[in-house]
Amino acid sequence: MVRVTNPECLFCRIVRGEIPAAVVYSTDQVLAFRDISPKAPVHVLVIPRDHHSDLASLAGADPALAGALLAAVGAVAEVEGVAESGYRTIFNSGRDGGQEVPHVHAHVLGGARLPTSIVP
């Protein structure tokens, strides 16, 4: 399978093994690894191995991969032991939405009671 990657993309470089990451879940379609600046006791990023800039782009280009990404979020919650107690999933899109890396990724946060609102 030929992967769609971006040579300058941080997450594509992680997928290619050029940058190390603390991997917690991996399939042929997705990769999940610990955030280097965690905002909760559990903070894992879940990404498709193929490069798509944001969630809307992924959903439009490859709905099956978007489904695999969402399924991986649930699998990560199980692996990390937060599925029963609860967790939050966040997708940031675009600069104004807080997206820092232009490769679609889900944040899975848990392991403690999270604030009910993140809006200031």
Ligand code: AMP
The other form holds:
Amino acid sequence: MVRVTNPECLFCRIVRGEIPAAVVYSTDQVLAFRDISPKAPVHVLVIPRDHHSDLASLAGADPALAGALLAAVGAVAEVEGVAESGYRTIFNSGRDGGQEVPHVHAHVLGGARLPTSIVP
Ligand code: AMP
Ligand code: ZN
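Take the protein just shown as the form predicted alone and give its structure as the form predicted in complex with adenosine monophosphate (AMP).
Once more the chain from above appears, this time first in line as the rest of the complex follows.
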């Protein structure tokens, strides 16, 4: 399998094991790990192992992988124990969206009643 990777990308470095992360869920296509600066009791980032900059780029280039990423959000909610209580899923895109790391990632937030204003 040819892995789409970016040598400069922080999350690609986590995929390659060069930077440690608290992994909570992993498949051959996706990786989920705890956000280093959590905004809720549960705050997990779910990423494709392949590098795609944002949600639209991923969906355009590899829709099956986009589907796998969304399925992994549900799996993370299960393993983190918030599937029943509920959770919020956020994708930031670009400058105005507040995206700091240009490797597409879903924020999965839960474990408490979230204020509507929460912005990871
Ligand atoms: P965004 O602003 O949507 O691009 O979100 C990037 C997220 O990555 C932020 O919530 C950061 O706290 C988180 N983050 C940055 N570096 C790391 C890291 N080394 N491990 C885990 N999470 C990180
Ligand atoms: Zn990357």
